[in-house]
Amino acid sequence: MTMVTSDDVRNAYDGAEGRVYELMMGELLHVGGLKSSLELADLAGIAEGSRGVDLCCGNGASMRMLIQLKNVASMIGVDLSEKQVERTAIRTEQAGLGDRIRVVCGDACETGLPDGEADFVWSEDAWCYVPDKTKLVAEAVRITRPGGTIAFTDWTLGDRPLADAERESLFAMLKFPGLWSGDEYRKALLDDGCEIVEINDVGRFARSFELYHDMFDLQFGWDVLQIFPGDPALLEMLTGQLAFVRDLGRAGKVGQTRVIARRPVVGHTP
């Protein structure tokens, strides 16, 4: 099987693929967009005045959303891509939020942030790109204060297994080093002493990819050809890839899972 590295992920989001992803999903680069973000924030109880950390923050849109719509006090974003960090800084200043958002270029598994200071750790559809998810979960727990919240969505394996060829194609196409199931996230969080609030497939994955496929097939073809100039074959390939992911979702082989957990207060055993 082709091995995907962090450099592969970085190059994808720094280049033309990243532009295609924003065309497809908007600035909030995850399945379900704003609806998904607000559901996650509400169910996780993200409070006004709280302080959060977004691990694998991408272009920083989720952090800006949490400040503008949920009035969190401040956010720290961590991302491996220097270009994404620069993009976050520029868009944050343009939004007038530079005094409330700080972004760090670094490894989300080794952030260097202090122990137990974040009221919540956040991420949306990004941990699928991290090779060592056990280490990532442990880092999220470490930087969350006792009683704080870990809230994220991620692409996950479904109830039906991927065939070897499907796995190879999906991971190579989307630069995934691997995917976890919801149960694997549950185990890692429990092993790190957390209480599970919710781990559920949200049921919007296939429907969202039906939308992405139809947008590119019926509306955004010209826009795609401005990113990949003048090659209609690339547009055909892209719509075929979207149909492939859509069909995996329909078959229950891949989905989007919402995860909410709490770090217990000191002395409490979950």
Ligand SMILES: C[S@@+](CC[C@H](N)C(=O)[O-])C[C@H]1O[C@@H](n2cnc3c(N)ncnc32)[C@H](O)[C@@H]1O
Contents of the next structure:
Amino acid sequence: MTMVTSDDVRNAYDGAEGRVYELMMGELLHVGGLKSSLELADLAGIAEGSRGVDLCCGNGASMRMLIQLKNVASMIGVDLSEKQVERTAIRTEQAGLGDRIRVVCGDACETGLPDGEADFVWSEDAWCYVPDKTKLVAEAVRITRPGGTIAFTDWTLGDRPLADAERESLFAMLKFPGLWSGDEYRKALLDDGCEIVEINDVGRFARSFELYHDMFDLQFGWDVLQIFPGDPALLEMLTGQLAFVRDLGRAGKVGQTRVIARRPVVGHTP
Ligand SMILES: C[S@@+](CC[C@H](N)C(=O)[O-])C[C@H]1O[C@@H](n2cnc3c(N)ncnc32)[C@H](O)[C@@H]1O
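Counterpart to the form predicted on its own, namely the form predicted in complex with this ligand:
Once more the chain from above appears, this time first in line as the rest of the complex follows.
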């Protein structure tokens, strides 16, 4: 089994892969884009004037969205990739939100942020990259204030098991050190003293990958070759990979799960 490390993930997002993902999904780099983000915010009850932390913030689009569309007061973003941190800083300045968003380059498992200050911790489709998810969940709970909310989506294992060869290909291709199921997130959050509000399959994973496959196959071939210059065979490989992920989604082997939990006002401290 190929071992994927955080250096592999950082290199991917610092380099060409990060640019291809943005071509595929847009600025909100997760399955379901704005629709998924707004659902998560509404179901989690993200309040006007609240202060959040985005663990694995990418280029900062979710943080800008939460401020611009949900009137959140301020956000702190943490991301491993220097390039993503730079994109966050530039795009946030361009959006005129420099006084409301701060971005930190580092590992989401060790943010160095103070205990219990965030009204909510947020993340979208990124914890799949983190090797030690138990530590990450504990860090999310630690920085959330008592009574605050932890709201995220992530790529998760489905109801049907991946074959060994599928697991090997998927994890090596996407730089996943491992995936959790919704139940593993439930257990970790309960172990850290949280109350679960909901853990549900979002239900649009396969459809989204049908879309990404068809966009690259029918429309964006040339744009892909501007990022990975000159080799149409590479484009064919990429569309094949998108079909592979789409088919895993259709088979119920991989999906996107929405998780919303609350840190109780009194009780366990992680
Ligand atoms: C698919 S992108 C999602 C970005 C953002 N959440 C969004 O939805 O637009 C995943 C991001 O997670 C970041 N990442 C992966 N592992 C990380 C870690 N251990 N600590 C902080 N960031 C990490 C990557 O650098 C990348 O920017």
